[in-house]
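The chain below stands alone and is given in C-alpha cells; this is the form predicted on its own.
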Amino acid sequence: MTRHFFLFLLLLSTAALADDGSRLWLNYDLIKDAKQRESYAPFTKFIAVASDNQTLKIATEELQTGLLGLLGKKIVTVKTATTSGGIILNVNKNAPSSANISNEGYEIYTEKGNIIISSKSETGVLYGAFELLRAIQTGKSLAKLSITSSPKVKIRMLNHWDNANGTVERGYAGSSMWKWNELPHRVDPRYVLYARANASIGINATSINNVNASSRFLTAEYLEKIKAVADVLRPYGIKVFISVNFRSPRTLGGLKTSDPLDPEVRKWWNDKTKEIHQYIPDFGGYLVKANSEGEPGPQDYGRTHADGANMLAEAMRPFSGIVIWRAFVYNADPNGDRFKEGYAQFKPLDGTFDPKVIVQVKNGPIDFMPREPFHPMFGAFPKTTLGMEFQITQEYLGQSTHLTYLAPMFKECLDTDTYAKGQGSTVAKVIDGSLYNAQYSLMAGVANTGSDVNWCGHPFNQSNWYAFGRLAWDHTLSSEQIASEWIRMTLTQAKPTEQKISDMMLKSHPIYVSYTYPLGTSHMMGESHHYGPEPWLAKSARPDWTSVYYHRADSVGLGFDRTGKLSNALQLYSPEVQQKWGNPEQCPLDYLLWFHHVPWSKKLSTGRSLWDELCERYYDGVVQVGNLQKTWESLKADVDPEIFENVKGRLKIQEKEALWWRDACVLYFGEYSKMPIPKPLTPPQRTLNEIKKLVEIYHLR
C-alpha cells in the first residue's frame, strides 16, 4: 500500500464519522462552498516534480492527498509541465543568495499560469507544499501568489519527555507515542502522521526521550529501535536528539568515573558518539540536563558546566550534530532566590562553551510558571549560543482540563525587549542569533503528545503545539493570526464561528492567570503531582518545592521582594527592565508581586487594595471560565458533535477547578490579610479545611 493511498483511505475514513481529532490541524475535508473549490481549479491540473528524491514524493503525494480532499478531486503527476494550470516543485540548488531564502526556506508564486514552489532544497520544496495547503484550507486566494519565507530560528524542536517504560513525565494524553517494545520490527504508522504534523508547521528536530534520561537509550538495542524511528522521520526534514545521563560511562560503560576531564571517560564519549553515527547518520546530537534535580553531571567532579558541554562538543566534532545543555539549574538554599540559580552558576562561564554548545534555557528564571518575567540569562550572554525552551504540556497550565491557548504568552516572552543591545534587544533577536550573530538558533517546546486518540488530550491543546511551531519559525507572527488559522485548519471556516472561538482562545490565558496566579504570584500548586492548588505548602523534600519559599505572605503583606531587601535578583536585568519593574507604582500588575512585597492594603492603580484586587482577580476569573461555556453551548451546531462535547465537558472541569483554585487562595491568603472578601463578592461557601481535604486525596496510596 503506498503511502498516498493510506492516506486517502484515514482521510475517508476519519472524515465519514465525528471527528474524532487524530488529523489535527491536517484537516483535508471538502471545502462546502463549491465557488471556493472551483477558484481553486485553475491552478490545480496537474503536480510537476522532475525528482524521484523522497522528500518530494512525500511533498507531491501530500498535495495530492490534501487537495483530493478539500476539492474532490484527483490530481495527476507529470515529469514535466507542458501546459498552465499546475503546481510545478522545483529545487534550485544553486540558487543565488540575493533570493533572500535559506535552504529551509521556499518561494510561492504564479509564473504562466502554473503555481511554482521553489527552495535550495527538497525539504524547503516539502514545507512549501504545505503552506500552499494551508493557504487552500484557511480560504486564501492562489491568484497573483507571492509568498517568500524562511525559519528565523535554525532548530526548531521538540523535546519529549518519554520514559522506556511507556510513560511519560508530565504527559497528559495517555502514554508514549513511542512504543519500544515493538520497534524497530514494527513501526506505529502514527510515527508517519506526527512527521507530518511536525513538518506542515516547520519543526526540524526532535529529542525523542526524557531529559532525566536513562543510559539505555545509548545501548545497541535500543539505538536499533531510535534508527527506525530517525528513518521515518528524515524524508519529512527531522533530525532526532537523544537525552543522555551524564553517568553513562560509568553505568553503561563500566568505568570508575564519568569525570568529563577523564581521558577514558572522553574516549568512551567519542566512540559511542562514532557508534549511533553508524545507526543514525545525521544524528541531531546530546541533549543534557546535568546536576539538576539529582540528576547527575559535572559538578560531581568539581568541573563546571561548560566541561561537561565541551566534553561532549568534542566527541560531535567530527560530525554535523551539535550538544544542547539546559541551564535548569538550582540549590537547595532555604535563604537563597531560585529566581537566581541559573544565571549565577552559567554567568561565570560565558564565553567558554564550545561552538557546538547550545545552553537551552527555560522562558522564565523559575520553572514553566503560566506567567514568569523573561529569563535574565537572555540578554547577558553575548559570548553564548542560548536556545529557548517553552512548555507546550501545560504542567500548569491546567493540564489536558482547562483550556488555555499559550501563544500569547510565548509572544509575551519574545516581544519582551533585554535592552541588551539597546531598545530593541528583543528575548526573540536572542534566539534566533541576530542579536549576537550565533551561528545556530534554537527554539524547543516540551511536547504535548501522547497515545490519545487527538494526540493532545483536550482538543484546544493541539492549537498549543501548532502555535509553538509556527512561532519557531516566524516569531513575528501574531497570536490571532496563528488562532484563526487552526480553527479554520481544524474546526470550521465559518467566519462568525471562527471569530468566537478565536476570542475564546486569546481570552483563555489571561482567565487562567487571574483564577491561579493573579499579579505575579507563583507555584503554588499541589506537590508533585502539580495539579490544583496548595498554597499553605510549607514542607518538603527541598525549601524551594514549597509555596510559601515564594508567596511570602505574612501579615503585612504578598510577594516576594526582589529589589534587594529580600533578594537582589531584579539587579540581573538592564538598567531599562530595573527601572520597569523595580518600582511598585509603575511596575505592571502581572509582574508586581513577582518583585515586591506588598501591603495587603497598599492602593494599586486599579483604585483597589491590594487584597480587594486578588479576590476581584480570583472570582472574576471563575465568571470568565462561566463565559467560555456560554459562548461554547452556543457553538453547538457550528462545531463536529464529538470535539463539542469533548471540550464541553472539559469546560464543565475547568469551572469546577477555577472554584477550587479560587476558594483556596482567597481563604488562605485571608488568613493572613485578616480581611474580608469585598463586596459585593459572595465569600466561599466551605472552609479552608474542608479544601485542604481535597488536596489529601490527591496524596492518597
Ligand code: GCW
The other form holds:
Amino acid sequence: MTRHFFLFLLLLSTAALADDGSRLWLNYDLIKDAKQRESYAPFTKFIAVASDNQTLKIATEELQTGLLGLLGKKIVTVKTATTSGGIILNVNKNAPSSANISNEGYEIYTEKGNIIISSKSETGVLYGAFELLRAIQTGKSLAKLSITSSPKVKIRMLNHWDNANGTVERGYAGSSMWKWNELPHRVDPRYVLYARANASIGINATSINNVNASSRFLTAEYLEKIKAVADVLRPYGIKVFISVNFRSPRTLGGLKTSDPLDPEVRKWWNDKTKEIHQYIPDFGGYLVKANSEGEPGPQDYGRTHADGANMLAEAMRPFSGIVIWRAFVYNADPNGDRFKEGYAQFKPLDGTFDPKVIVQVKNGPIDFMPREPFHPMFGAFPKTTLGMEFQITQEYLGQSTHLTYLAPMFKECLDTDTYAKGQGSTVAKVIDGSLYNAQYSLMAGVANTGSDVNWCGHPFNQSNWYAFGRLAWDHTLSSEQIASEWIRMTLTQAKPTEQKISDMMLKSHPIYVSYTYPLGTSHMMGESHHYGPEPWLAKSARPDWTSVYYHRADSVGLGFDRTGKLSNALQLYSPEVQQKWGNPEQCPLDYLLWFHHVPWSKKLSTGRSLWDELCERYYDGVVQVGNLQKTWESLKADVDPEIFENVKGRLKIQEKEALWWRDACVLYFGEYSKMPIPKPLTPPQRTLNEIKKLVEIYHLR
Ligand code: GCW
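Given the form predicted on its own above, produce the structure of the same protein in the form predicted together with this ligand.
Starting with the chain above, the whole complex follows.
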C-alpha cells in the first residue's frame, strides 16, 4: 500500500465514522492539516527505548498508537538511537534530585535532533509521553521543545462512589464501570482505557468503591477482584485504595465491637491490612467516611475521629499506604449551623493525627454546592495534613443534562486566600503541602465515570474529569488553557471553532449558578434525588436536609446570617477573610446570601434591590442558556455529527430545566418578598402549584 493510499483510507475511515466519545480526549484522529503533519515528521522517525519495562512498553505503544492516528504514520522502535530524528525514552534513576523535578516529574527537550523524554521513574516517562502527544494533539511545534514538569500535589486521586451491586451513588453516566460479577476472571478492556486516560492527566490513585462502604470489599472474594483491577492499573502508575466500613470487625470478623481502642479490633485491622497486601503489595490505603450520614465510626464507641484514623494508620505502619479520613460530618441540629460542624468536630483534634493520616475536606463547608466559600478548615489546621475533595460528578451541577465546565469553580476555591500565614496563603498552598511543609498532599475528585459509551454522560462532562486531573497536577494552569487543550484533543483543532466552544465552557458555570443559586443561595434542590428545584422543602428526615434551613426566606429578606448576630460561622475564618465577607455592604454579591440575611428592598451595588437583582439573575441565566444553544447550533458543520446532536439534545433539556429553576424560585420567593417580577421581565407562565407538581412526580411510587 502506498503511503498516500494508506492516508486516504485513514481519512475516509475517520470521516465516515461518527465519534461516540468512547475514546475520550485520546481520540488521536488524523490531523487534517497536511503541512502540520509534515512538521512533525523530522522528529518521529523512531522511538528509542532501552529497557523492556512494562511501563516503558506502555509509553512506547501509546506513542505509536497516538502518532499512527494523528500523523497516519507507523513508527518503529529501536533499542538505542543511532541517528537523529527520533523520540528517546530515558529513565535516569540516578539523576541528581533537584527541587524542580520530583520522581514523577519529567523533562522533554531536543538534543542532537532527537526529542528526549527523561525522568527518574518509568511513570514519569509515561507522563512525558502523554505530554508529547498532547503537544501534537493541540498543534504545538516540536522544534524547540523544552518542558520541565512536576506534579504539585503528590496523591492525585479519583474517588468512585460505586457500589458492589453495580449502581453508582450520584452517578449520571449509567451503571458502574467496575464489573464485580465478572472479576477477576474477565477483565473488561475498558479498565485499560480508564488507566490510559488517567495517566494522561497524571492521576495516580483511585478508590474503587463508595465511601458509604460495604464490608464486602474486604472479603477474600472481593480482594481477588480488586487485585485484578490493581494489576491493570499498576503499570500506569495508579494505586488502588479501598473505602472501608468502620464496622467491618463486627460484620466480617464476628467481633463484639469495632471500638478502635479494643485490642482485638486493632488486631483484626492489622491482620486484614496484611492480608490485603498479599493481594496488592503496593496497596494505596484506606478511605473512610465515619460518623457521617448514618455511617458507623469511632464515635459509636465514645472515641474520636483521631482514635479511628490512628488505629488504621497503625495497621498501615509496615507498609507504604496511608489513611484518608473524611471531614464531611454534621449533626442534625435545627438550631445549629451545618457550616461549622466539620470544623467544630475536627479542630480539637489538630495535632493528634498519625502522620500517615490525611483528613480529606470538601471544598466548601456544606456539600459541593454550585458556589461555596472555601471550607474554613483550610488554613486552620497547621498540624494536620488536609486533602481536597472536589466533586467531578455533577450532583448539584446539572448532573448530565447541563453543560457546566468546572475548572473555574475548582480554581475559585484553590485561588482563594485563607490568610492563614499572611497574604498569599491560598487554599492551593494548603493542599499542595507548601504552606505547612506537609509530607503528603492530596487532591481527590469524586469520579463521574460510568458504563455509558462516552464514560461521562454529557459529552462536556468529560472535560471536568480532564480538568480535575490537570489541576491536581498543576493548580496554576488556567481554566482557559485547560479548556483549550481539551477542545483541541477532543473536538476540533480549528481555532475559530475552538474559541466559540471555549467561550461556551468558560461562561457555563456562571450561567448555571445564575438560574439555580444566584447571589450565594444554596441547597434548594429536589429532596434526596437532588434533581431540579425544591426551595419550598421544609420537612425532611433531618432539618439540615430541607431547603428552608439554608435560604431562610421570610417577610424581611433572604439569606443565612452567619455574622456575630446569628451563627457567627464567619469567625472560623481569619480576620482578613471576615473583613472581606463580613460586611454586607462590601461582601461580593456572589457570596452575599451565604453570610447575610438581606432585606428584599435593600439596594445592592448593582443599583437594584435584592429582589430585583435575584429575578434579574434567574432570568438572565435562562437567556444565556438560549445563547449557548445558538452558539452550538452555529457549529453544526464544524464538529462531529454524533457529538453535535448529543449536545444539542442536552442543551434543549438544559433550557427546559433552567426555566424550571427560574420559575420555581422566583414564584416561591415572591410569596415572601410580595414584590412583582420587575419590568421588563415577563412573569412566569405557570403557577407555583403547577411547578410543585413537577417535583412531586419524582417522589411517586
Ligand atoms: O453530597 C452528599 C451526597 C451523598 C454522599 C455524601 C458524602 C456518598 O448526597 O450521596 O454520600 O455527600 O459525600 O458522603
